[in-house]
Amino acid sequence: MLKLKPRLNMAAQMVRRGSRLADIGTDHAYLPASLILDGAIPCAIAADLRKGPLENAQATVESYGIAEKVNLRLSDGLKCIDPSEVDDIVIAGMGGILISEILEAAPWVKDKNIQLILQPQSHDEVLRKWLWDNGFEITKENACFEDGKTYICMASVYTAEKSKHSEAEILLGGFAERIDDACVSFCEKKLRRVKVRLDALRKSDPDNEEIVTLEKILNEVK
């Protein structure tokens, strides 16, 4: 057994039991292993961008045994995965513009069968607006605390529809609507920043446009 962090953990209950896994930045390739060892998935390919982290990798899967069953892979996003490989991506440890770029350069993931589970670190709205805008559908979204710190994670799937929505969910997404710890101190948290930024308009650049905007966020969130 290896017992993952509750961010990872968050990742690894929206993985498909059965399914193909590439982890992209896997680092210590700690979550591959962990669903393989609790035999919820057959196989993964751990790919990371630096040799360091494939070494982690490495010595992790010799560790538990399980080296066959994990393709360590040096890659710069998905660049070095084929889409036959896999069933489910995972895409962890990364700021929102970063994960949205590396999808945005892999078009073959907008494929029926194929799902994301996505954990940005930062801009998780430009993540959100990303996959709205490109036919994707946001099936799940969940938060964790882990050191303190408020950890969130999402799950998408390629619909072909393209869908638009109020600054507000796409700040927030499914959040808003959530009453458990760790999602409302998510919500919180971004609406702090907003308040901050609208106070800081309204007295040095009263007639900015943003401020319509950030007014209407905490409106719709009212």
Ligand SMILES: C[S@@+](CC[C@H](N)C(=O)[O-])C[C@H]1O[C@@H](n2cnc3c(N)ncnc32)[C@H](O)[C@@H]1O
Second form
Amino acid sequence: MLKLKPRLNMAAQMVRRGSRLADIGTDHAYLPASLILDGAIPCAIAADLRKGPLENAQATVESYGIAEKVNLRLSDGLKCIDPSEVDDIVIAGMGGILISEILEAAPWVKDKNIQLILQPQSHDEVLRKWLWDNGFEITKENACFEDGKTYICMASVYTAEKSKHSEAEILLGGFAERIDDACVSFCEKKLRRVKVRLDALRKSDPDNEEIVTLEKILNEVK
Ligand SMILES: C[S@@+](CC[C@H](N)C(=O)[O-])C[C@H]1O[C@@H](n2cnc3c(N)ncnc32)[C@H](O)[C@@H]1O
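Could I have the structure of this protein in the form predicted together with the named molecule, to go alongside the form predicted on its own above?
Full complex below, order starting with the chain above.
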């Protein structure tokens, strides 16, 4: 058994049982190793851009005796992954902008059979907008606490239907309607940033058009 901390566990819970998984930016490969040890998936590709993290991954899979079930791969994003190899793709622990760029560079993820599990550390609004603009549906969103910080994770599948959303929906996703502590904490953190930015703009640049957008977000959330 390899017990994951809450952030990675939240992502792992979204992986479909039995699926062929690619974990992009795997570092220690804790997530695929844990799912294999639990019997949730038979094998996985654990990919990273750099050699050092892949050495960490190798140490993990060897120490748990599952080296033959984890294919370690040097890959910039999804470049060295073949579409026929995967059902679920996890990209966790990176910024939302980088995650969007990785997806943009791999148009083959626009496949209704592939599930994306994305855990952005920042700029989750950029990622949500990219997904909606590119015909993906966000099927699940969750939040958790780890070491006093709030983290979120989302699952997404391609539907080919581009959808339009308000600025507040892009900023908060489905969290605005949720009442559990981690979701509320996530929304409060994002709205605090909006208020700080709005106050600063009102003082320094009162004609800035962004003020209207920020006010709209706050009004909608009210
Ligand atoms: C903060 S770690 C996250 C590790 C693990 N996924 C997690 O969530 O705990 C980010 C990892 O992503 C890798 N990375 C950054 N850019 C990447 C890219 N374009 N393609 C693949 N891996 C990348 C880094 O080398 C690093 O190992």
